[in-house]
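What follows is one chain in structure tokens, specifically the form predicted on its own.
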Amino acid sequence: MMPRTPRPAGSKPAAPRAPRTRGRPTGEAPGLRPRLLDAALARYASQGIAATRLRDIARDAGATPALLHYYFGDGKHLLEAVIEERILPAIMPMRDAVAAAAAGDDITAAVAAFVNGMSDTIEKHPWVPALWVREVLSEGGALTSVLIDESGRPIVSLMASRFAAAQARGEVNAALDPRLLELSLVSLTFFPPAAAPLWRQLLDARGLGKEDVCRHTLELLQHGFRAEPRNGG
């Protein structure tokens, strides 16, 4: 056991250290919790959930790690809060709009609701494509199960069944597979906004906006790429 160093003569003993208090850390700013959620979502979309460090989220939000831990506890609970308060509220309105449009027999209205709904969702929430590619489509994605079960599977199954019913009524090309037709619908609505910087540059199409892309997609889906025969042709 090491001998204690004698205290200099006349010096006073050090004051006892104050016990650490529980509760809210100092330095909290108004609106910090929403900023932490937004900062986490931005990091998840740009670099992936597994690669995101809590201290980076705190710094992006102008907070300390202690404040982040005060609000969310750990990374698992932070992710759960981002899903419940940011991701699902962004996706569910589109899902509900498509479900409502697909409730009847008008397959054209259902397709238009899907195309326009996806376009509007991505315009309001630009992080959707990057996050979807990283955490849903990629193997081992952290959001695959929750987003497929919560939003993807119900809509895909509903639209595929509506395509099959329309095909049985003679409204859809009999040579098409309704399941693959739904895959084509997802691809045509999800890929263009996800890859917009690339294709706008490659095709010299920087002037094309959301309405142009939606109109093209609906025309392609509803009428195909073959020109209508001319009168007398």
Contents of the next structure:
Protein chains: 2
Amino acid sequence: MMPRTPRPAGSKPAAPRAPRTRGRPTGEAPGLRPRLLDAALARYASQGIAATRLRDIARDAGATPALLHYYFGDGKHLLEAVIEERILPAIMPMRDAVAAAAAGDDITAAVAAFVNGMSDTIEKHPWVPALWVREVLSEGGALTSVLIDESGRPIVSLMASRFAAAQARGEVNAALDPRLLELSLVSLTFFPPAAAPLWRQLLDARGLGKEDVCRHTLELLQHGFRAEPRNGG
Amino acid sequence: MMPRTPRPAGSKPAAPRAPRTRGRPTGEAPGLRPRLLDAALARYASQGIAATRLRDIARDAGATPALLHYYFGDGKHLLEAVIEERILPAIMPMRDAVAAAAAGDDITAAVAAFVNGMSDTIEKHPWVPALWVREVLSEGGALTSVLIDESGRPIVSLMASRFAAAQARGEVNAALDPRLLELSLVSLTFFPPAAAPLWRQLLDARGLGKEDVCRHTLELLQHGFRAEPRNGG
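Having displayed the form predicted on its own, please output the structure of the form predicted together with a further copy of the same chain.
Full assembly next; the chain just shown is listed first.
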């Protein structure tokens, strides 16, 4: 089905925009709007949002700057659309999976959901780590606020409270801080994909796959945080 | 003692430069050269090397662009001087401390030297994490190559080989990959300082100090990687 309107009916607009009154420029192509979103996302991840020029996005998508302007207005509205229609849909499944796994008292299952959820997200959306390094981790990142609010805060708070509850039940080493345990979990899960081009070369580890890394991380973590067996246990 | 020459006698120049024949501009100030290096480093860390303009560095140091040009020539030579006289001197002590600790067979001591060495380096040089995120971890980082060669490769290879040796002696859980164990160590050591502004807010952890984080990390790691006690042990 050919798109009939610039904004798909099923998607919530990122922000109110003035209705366009000038009509469509000639040359509108089916599938161009999603191509523009994908091109923007790729540029954001590889060179940073601030350094990306609209005319490069348009060229990558095989469009003119006028068509990009027709679909999205300015760079701010394009970024809002990329967040709404590409970035949040990529990370929300992980947030939901972790929330579901952490609903009960099984801390091991919650940790596994976190580690595997991040790994699955990155396999499906390989642009996540680079975008995250540039626009969340770097000072002044353009996505820090939205990603912290939408996924960082809910997941991190939930997991830290689950670690604290498990520690209160005697399942987690009392010498560990539950907040820092969540930080360790995030470190072991976010850093390796972000630094993959470096360590795969340095450690001669090109042959290690996603499953190897997840298995290793869970093995290390679950031995690392669990309470010592009682004497005689 | 006032500096008498633009290049301190004790420092190896970063790269051969054409001798300056035009003489010093008026206005040369004592201590200006180190101030220019510090100003450049601060800009590189906060906004990235490619985005830093020479005239902003000069202004931060209270100098003119002509004076910056007099001392360093162009941006490439300024960067080389910052690497040689600021960045490498900051990270080399950690490399040497880890190498010394990893010379023997005590894997616990080597891990502690790594964790504490990174922590001490960052306490002394707070610009390290931001610069590292922007210029080593980000795609196309300007320092990736030099920092990998000078510190990344030697330390990472050494530690991975120490983990493998400890595993062969039965001291490290056989289910862990020694290369991935080094990756875990780097993740737990590099990520927390790089993401400190985020997690200190998200986890309500402003009160946790450097020592708390190091102690937690070592506790988690050393329980995480050590071999299971034998039955009846």
